[in-house]
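Only one chain comes next, encoded as structure tokens, the form predicted on its own.
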Amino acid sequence: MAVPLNENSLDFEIIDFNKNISHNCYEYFKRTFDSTPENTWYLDDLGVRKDKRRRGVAKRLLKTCLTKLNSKNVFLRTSDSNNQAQLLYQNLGFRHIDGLYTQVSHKRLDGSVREDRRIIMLRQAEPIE
């Protein structure tokens, strides 16, 4: 799912590890990249079932999405330990914004809570191949 940069829909905090401060996601992108809802979109929750992985499904989904958003900046969050996803995103023109991350809590089926650090990746507007 991709959603336009919007102060009402993107209410998570981005943590700047280098400066030890946090920023509202919307305000950070608006200020740092001159982003507006018209030119910047957030890619949220791309997932492929385990039995369908390693077949190019995620790459095709991403390419379709990026083609539709061809003249837009697109950013996303992915687990800092998910090297396969990071490589896929890098191969499609995303770059890791050094020092920025978010913390995400997931409640698991067994009731336990898992903390996950997510890095921020950005693909600035340009045509894709």
Ligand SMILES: CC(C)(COP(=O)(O)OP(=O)(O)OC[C@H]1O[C@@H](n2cnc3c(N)ncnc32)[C@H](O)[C@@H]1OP(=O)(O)O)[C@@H](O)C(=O)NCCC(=O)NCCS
Contents of the next structure:
Amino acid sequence: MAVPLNENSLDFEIIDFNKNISHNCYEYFKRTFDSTPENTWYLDDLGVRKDKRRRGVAKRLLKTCLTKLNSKNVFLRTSDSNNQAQLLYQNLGFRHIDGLYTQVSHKRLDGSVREDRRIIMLRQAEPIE
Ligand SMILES: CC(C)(COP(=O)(O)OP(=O)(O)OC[C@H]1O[C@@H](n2cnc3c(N)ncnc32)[C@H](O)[C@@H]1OP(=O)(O)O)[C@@H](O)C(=O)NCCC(=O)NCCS
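What does the same protein look like in the form predicted together with this ligand, given that the last one was the form predicted on its own?
Zooming out: every chain and molecule, the one shown earlier first.
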């Protein structure tokens, strides 16, 4: 799923690890990258069925999506321990924004809650010729 930067749905906190302060995600992107819903999109919920992985499905999906979003900045969150997803994103031009992370709580099927620390990765728009 890819959605334009949106004040209402992208309202999670981003923590700056170095300065020990947190920012509202929407405000942070607006201020730091001059982001607007027109020039910046957010990518979420990428997953490939277990038995279909390692066949290039995610890469093809992302390439198709990013071709359409070539003139936009695109950012995402991914778990800081998810090396395979990070590699996938890096190879498609995403860079880890150093020092920033978000903390996400998941409720699992068994009712337990898992805390997940996620890094932020950004792919900046192709410069206009
Ligand atoms: C991450 C995920 C989407 C990758 O999907 P996929 O279709 O298997 O990925 P692809 O086959 O297109 O692989 C593309 C690249 O990702 C990286 N990659 C994917 N799976 C990997 C693995 N198990 N180990 C190492 N690198 C891996 C590689 O760089 C790979 O390129 P390569 O094949 O040229 O080496 C899939 O493993 C998944 O659904 N995981 C669970 C959900 C998840 O973590 N989603 C990301 C949330 S942000």
